[in-house]
Amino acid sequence: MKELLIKNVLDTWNSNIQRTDALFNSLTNEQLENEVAPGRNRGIYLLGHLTAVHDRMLPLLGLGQQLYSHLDETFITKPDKAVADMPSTEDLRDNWKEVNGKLAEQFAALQPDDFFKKHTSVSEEDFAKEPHRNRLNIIISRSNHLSYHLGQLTFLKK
């Protein structure tokens, strides 16, 4: 049963990654400079934000160090347009692919029981009381987060 649950979660994660990849690949750099709706985030900001969030999953899941921790301030700590000097769209596209490739590689190396181990931001004591605070739950929540922003990004498609 564990294997089936993990497969369902990873299938959803991978589907969301593939759909988002396809959308990013279909959008020009100019389209990514647009706001998804008036007064909302720009596509380039969401590309950087999703990359930074996924990058932070590596240490959160105990799977390695962040690859691009310098993106945190621009795309997690600060809102869109608060930082004037942003990385290039091409760099962000490359970072997105590398981070998600690294996550896919790490997920494939995990054994079923590994998905039910605690993530690094929960203490042993809290995890004993709340075993749902595990790695698989992080993947579920980040998949939902990705799906939410994918919905916003579709408004850039013209």
Given for the second form:
Number of protein chains: 2
Amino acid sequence: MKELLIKNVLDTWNSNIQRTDALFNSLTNEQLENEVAPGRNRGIYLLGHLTAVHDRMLPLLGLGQQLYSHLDETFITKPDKAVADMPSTEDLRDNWKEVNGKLAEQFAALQPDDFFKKHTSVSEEDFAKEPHRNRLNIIISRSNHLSYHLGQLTFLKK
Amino acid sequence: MKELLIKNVLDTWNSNIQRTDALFNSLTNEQLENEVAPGRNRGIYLLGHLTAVHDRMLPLLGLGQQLYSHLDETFITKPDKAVADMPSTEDLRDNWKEVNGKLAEQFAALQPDDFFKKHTSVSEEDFAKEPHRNRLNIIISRSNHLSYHLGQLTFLKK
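Alternative state: the form predicted together with a further copy of the same chain, after the form predicted on its own:
Shown next: the complete complex, the earlier chain at its head.
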């Protein structure tokens, strides 16, 4: 039953990643320069934001070091258009794929019980009281975060 | 562990409902008449759409009859602006609350094992082969669907 649940959560995660990946692949660099709606984030910012948030899942889940910590300030700490010197769109597209590939590889290597272990931003003490603050919960939460921005990114399609 | 997983999924569902509910409450009827982005769905359509999709979860999960089946054609079958005769915004706001309240009540009455039972759109035969097609999977999937549209609805805020 545990395995089923993990499958449910990972299937949803993977499906969201695939849909978002297909969308990014279908958009040109020029389209990614556009705001998803007037006055809102640009596609390029959301590409960087999702990459940075997924990248931080590696240390958060205790699955390795963050690969591209230089993205944090531009795409998490600061809002869109606050940083003039952005990475190139091609680099961001590569980082996005790399990070999600790394996560997929790490998820595949976990044993079922591993998904119920604590994530690294909760103390042993708090985890004893709140055992739902486990790795799977982070994946569920980030999956919803991805859906949220995917709904916005879809507006970049004509 | 089963209970933890259910808690993880229901917490995410409830949090999405609360965020969306707070957003709808903060928007005037006039704001809901606006498109979330140029040429895209209006807020009122997404309110009806989410209400109808959540309403259909009742029969899909085997938790009761759909309450407002008259919404299906306008808000699921057809796209926005295809039906001239829409329900009033006040009625939709009430239906939205009613449907989510009913779901919350039904979820609270389920035993842990009940979440792993099949939903009603999968046959016994297929479920034997694909046991992940259970109720919890529908809740995970609809939670992501809600996040997707919540990301769009947030653009209605000034």
